[in-house]
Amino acid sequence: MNDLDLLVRLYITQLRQGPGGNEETLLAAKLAKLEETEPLNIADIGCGTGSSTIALAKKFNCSIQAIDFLPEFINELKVRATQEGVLNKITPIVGNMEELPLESESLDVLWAEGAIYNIGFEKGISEWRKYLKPGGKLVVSELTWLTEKRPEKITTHWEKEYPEVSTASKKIAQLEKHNYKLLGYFPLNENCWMKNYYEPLQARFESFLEENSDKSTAAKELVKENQLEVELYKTYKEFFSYGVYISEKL
């Protein structure tokens, strides 16, 4: 078993594999301008196990793709569709977002909430800038400093770990750089972070820790890890965020 096996099994038992909300993914719909009944050809890029394609999915009049590279993840996002009554508007893909499945222009909206940092924000604007019809819209969350300045501790971790993480007024501007029009903006908020993401995962920790006990060490590191991130966050927390960029292809 490797650490990306231990990530699969400490994750997949979560509503959510990042921070977020049905609350604000449809917030962010609504600032897409997407209609219910309108028919939608979606692609939801690194869905994990699926809370925003489902929201997406039982919201609207739509034909979603929904896109991820780890294979466990699509086969419990088809669970779960199939429990809410939505899988017949999904269509699951294992596939890598570097190479994402899909044709040049289709696709009325582009969603992917807090996956691009897996291809870097910029290079996953631009990249994926192809897919959309004229006029469709790219919503995405991305790691967002709140504050121009910040304590030492934080900066240094984040800039560690996604060197990519900046202002949202420098996203902003990378976003009207490739030709695409800001229509919505928001940070998301600490339910997002703690109800939804770290409390259930923090809950999860000691099962998961029993049920991986003969990789003991390694499945130890990965709780530590994702411990500091929540004391990181509780500690740090007005200072940074996910924020969510809509945005309609010019």
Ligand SMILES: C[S@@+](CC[C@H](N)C(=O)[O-])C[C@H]1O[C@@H](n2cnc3c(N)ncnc32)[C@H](O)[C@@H]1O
Contents of the next structure:
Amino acid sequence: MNDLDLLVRLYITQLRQGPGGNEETLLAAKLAKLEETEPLNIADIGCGTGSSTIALAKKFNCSIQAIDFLPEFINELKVRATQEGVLNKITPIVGNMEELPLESESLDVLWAEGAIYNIGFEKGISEWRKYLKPGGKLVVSELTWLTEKRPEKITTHWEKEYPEVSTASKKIAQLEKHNYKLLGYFPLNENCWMKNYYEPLQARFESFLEENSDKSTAAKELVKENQLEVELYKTYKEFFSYGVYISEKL
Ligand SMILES: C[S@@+](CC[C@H](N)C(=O)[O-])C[C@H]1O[C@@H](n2cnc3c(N)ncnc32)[C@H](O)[C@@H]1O
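Switching forms now, from the form predicted alone to the form predicted in complex with the ligand, please provide the structure.
Everything in the complex follows now, all chains and molecules, and the chain you saw is the first one.
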């Protein structure tokens, strides 16, 4: 078993694989001016087990291509979408965000919550642009500094983990550079991190360690890393969050 298998085992039981919330998904959709009755062709990139896919499918008259490179997450998304009665609106796809199996100018909306960092923000917004119709909407969430001045410990941690982390003004400038018009921005609140993501994850640690006792060193290490991330969030939450960027392809 490699580390990726352990990650899958830890996260697959979770409703979300990153910070966020259904209310915030729908707020972003509102800022993108999506109409409930208008037929929409959406792609949800790095969809995980489908939290945003399902929230969008429930609200909109849409067809969603839900894409993630982990087959286990895509299978779980199918189970959840079936339970929620929206699988008919979703095409689950195992695919890589670096080579998306999408047609040029086919999308009304490209959605990616907590996932664009895997390709990198600037590369993602520039390479994914071609899949959007003119006037199509891009909605992405991205690790963002909330202030220019910060304690050194948190700056060092996130710059090592994700060198593209920066302030919203710099991210917005990148969107503008790639010819997107900003429609809205908001940082995720504390509930999106703690109540919706970290607390359910912490509640999973004990059973995860029991289930993976044959790989106890690697499993313990993974729990320790996640626990450290939670502590960093609690201590430094004034200084960073995920920012949600809503923009339009010009
Ligand atoms: C932090 S999770 C967010 C999942 C989901 N959007 C959510 O908010 O709950 C990032 C997701 O990106 C997926 N991912 C990572 N690299 C990928 C790639 N190259 N292509 C497609 N998906 C990828 C992971 O499998 C994971 O499901």
